[in-house]
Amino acid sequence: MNKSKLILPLGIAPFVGLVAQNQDKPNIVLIYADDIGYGDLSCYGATHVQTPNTDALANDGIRFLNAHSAAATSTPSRYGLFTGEYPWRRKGTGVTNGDAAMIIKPQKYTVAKLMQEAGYVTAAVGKWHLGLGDKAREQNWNGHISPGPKEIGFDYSYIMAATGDRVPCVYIENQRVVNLDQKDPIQVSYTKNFPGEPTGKDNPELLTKQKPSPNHGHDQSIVNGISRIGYMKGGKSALWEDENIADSITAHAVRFIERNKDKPFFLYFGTNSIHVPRYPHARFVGKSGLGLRGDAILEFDWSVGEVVKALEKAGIRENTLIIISSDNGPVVDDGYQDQSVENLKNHKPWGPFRGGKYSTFEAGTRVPFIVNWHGKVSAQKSEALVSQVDMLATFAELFNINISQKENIDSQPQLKAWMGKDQKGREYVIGSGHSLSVLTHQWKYIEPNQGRAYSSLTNIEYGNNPKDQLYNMQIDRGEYDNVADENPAMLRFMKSILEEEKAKGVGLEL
């Protein structure tokens, strides 16, 4: 690999070149939330749930107002976030089943390889959702399962297989199921039932802690009194429980840096608040006020708080680049009888925006983005255009390393703006939730889709059109006014962005 040292942006060198000798190496930890809109937070704007911890790191560092997850859903955004390739360009990247191969194949680049070039030990902690294994519903869920986290970059690895409504329900801690009784192997299929097992649909009677909303599907195996997508037998002595799950896996992860804390660590820590199903401790339920959805963002903002005690204990808080983000925008009832659109009140999890999980519209990808770095980054809110799939380039440059030989379409070098030194970051974004969109800091331009506009059972708009759709966002964030008719020259550019950008690749084989 060609390792010569890349042209800096004046105001960006003092930082890289403490990296590049080798002295002062920033520990990094990303917290990727699951679920969490625009407006979930009190530090952005939410007044119905206070989240202290979160609004504390937004306070000494960066908040970003139009920063972008790469998809409005799960498995494809943390495609993007690792490989700092749009997953619309690879087949096979959509929301994947508990038994999907592994998406990101080992020979791909990857974030984590990047920091493993650099020096660092990396971890990943939590939510996954990107397949395993190398074949399709033949994992060995009884055995050392490979390709895994490891054969993309992460030393350490204590992982949910897929996503909490999903089997198998076990955590996975290097690549082996966890407190895996081998007398009772574990079987998982996403197409029949096991003879003799119970499910959500035929067994309602066992549906003793939550119950699945009608029409979803999150009627099959039951775990923990909470029946899920998928069929699962075995493993009794390995399943999680839902309510001590974030206990879990953030003591997983302040125990990785308790334990690395005299080297440069990257600890990717996706979180499963506040996906569904949402069945928060003991000690967070009724305390928000906004019913389990609001309870499981203060159950979040406590693991976020867990965090920076642990660097702080460890004494290497300055010395941390933290980053807090989530993977798409919201969305209120996903599967279960939880009475958060009850218990919503006044609330808007996504903010001033149209949309939520699912919709191409802005409140699909707009997310919070906080980039705290004590005393290397000063307290601001940025209107900087910003993406996801910039975590890949924008390491690059912290660490100066030189990865125009990979396979790296999309990622672009965005360290000035995540320093605060730059308040206009990209020129462009193409988001992907049903159809494709191309954001600019004025226009956004939404492709025609012949799909539904509507979903009754999350009760939201996906933004689907046959028609163009085109929105002067300065004047109409909400997306309501669709100015394609009178603006025929921006329109014919904004496609024009889009076309160029699908040449470039779409549709490529993993």
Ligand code: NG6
Contents of the next structure:
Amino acid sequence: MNKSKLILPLGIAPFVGLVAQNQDKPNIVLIYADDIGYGDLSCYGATHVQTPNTDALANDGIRFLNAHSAAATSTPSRYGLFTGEYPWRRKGTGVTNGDAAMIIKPQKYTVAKLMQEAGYVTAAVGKWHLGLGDKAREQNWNGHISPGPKEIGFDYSYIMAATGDRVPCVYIENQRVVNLDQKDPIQVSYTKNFPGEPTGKDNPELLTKQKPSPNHGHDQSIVNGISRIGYMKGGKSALWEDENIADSITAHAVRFIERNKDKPFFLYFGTNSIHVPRYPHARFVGKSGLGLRGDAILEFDWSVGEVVKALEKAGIRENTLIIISSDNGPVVDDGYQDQSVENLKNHKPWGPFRGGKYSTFEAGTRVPFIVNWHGKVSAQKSEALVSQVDMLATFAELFNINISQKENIDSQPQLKAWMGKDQKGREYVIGSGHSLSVLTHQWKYIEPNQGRAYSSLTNIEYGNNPKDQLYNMQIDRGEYDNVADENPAMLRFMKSILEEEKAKGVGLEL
Ligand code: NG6
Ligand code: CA
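Could you please show the structure of the form predicted in complex with this ligand, as a counterpart to the form predicted alone just displayed?
Now the full complex is given, and it begins with the chain already shown.
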């Protein structure tokens, strides 16, 4: 390890002073929503649903208008968030099942390890979705599951292995399934059912809480009246109840804050709201007027409020840097008949952008990104181009830790932008939905792709086109007018950026 070798690049000198004044290092809380789109929060223009707790942080912090997740789905975005490396450089970083091996290998440097190096206590609470164990399908669900969060820098963990719609439907605390009765061991498979176990496909009469949408899958094991992706057996006493997931993970996030209020901590809090199956707690149901998807947004905002309250109660609100973002853009029907399409009204989860989750168009990866450091950053909207892969280098900059020897080639120090002192941020960011894209402040280029242009299941345009696509984002942020033919020089330039990036590595082994 390169132990805190002090570097003082000229550009950050004022912030070094700022940090030094602040004797105690700020606590860092990263609230990472699941599938919340650019237009889903009232501080980003939503009018049909109100998110007062999130808005309060936005109104007292920096609201980024051009911030990007590393990919348009969860696993690769989380990979990029924690490692500082674009996920498309590595094979096997696509959406993982609940029995996948851990995709961030223990030898990889991560944001959590950086925090530990800076003297922080670290925790991962909530959605994980990065695989567990060193071999797929061979995790010891009934014992200690390793490697896991600990091996990549989290001192404490209370996680869901994959997604709300994937087995195993249990909480895992410090790499052991919570409340497991050893006489009722858990078995997991993504290939075949366990004899005698009901499935959504064969036993629709048991689907008391939510039914899958036609042709979306999600019709395998039934847990709590909801069928899932994958099969599981056993572990009855450990199964989660969907309506309590937000309560459970929020309570564990709060408890971590309470227990560690006297030392600097880093809390990664990955919410399950608003991913499918959307089954928010009864106290939110019917409250948004937008159906279960909107109600889940209220549930997310409630979790944000509880975290802030816990910080206030512990007397550390002032000295805590809070970041709120999302792993990918929005989807309305993602596999369950939760009536979200019927209840959408005029709400636009994607904001002014085209596409959604899974898409190479902007709505796939342009997500809310709020940085709040009360008293340290002044409230503003920022046009700076920033990416979640910048987390690693930006915290390294904040702590003066030299990470130049680490494999973080994509992470860029953006402390100035995060502090509201720079409205430019990156020169460009590479996006990955179905294809790779390059976004600069003015232009967006999308590589040719032979895949389907549109998914009728999710009603999302993927951004696939067999031809080069070039959009002038200054006048066409909705990406409707492909001007590649009219701008050959710009097209060549944008393609050359992508070629240069690919030359640094693509499709490498994990
Ligand atoms: C898709 C699932 C979707 C969701 C997604 C992962 C189907 C048809 N759809 O494959 O429901 O689980 O994976 O979402 O299986 S994410 O936000 O965790 O990336
Ligand atoms: Ca997601």
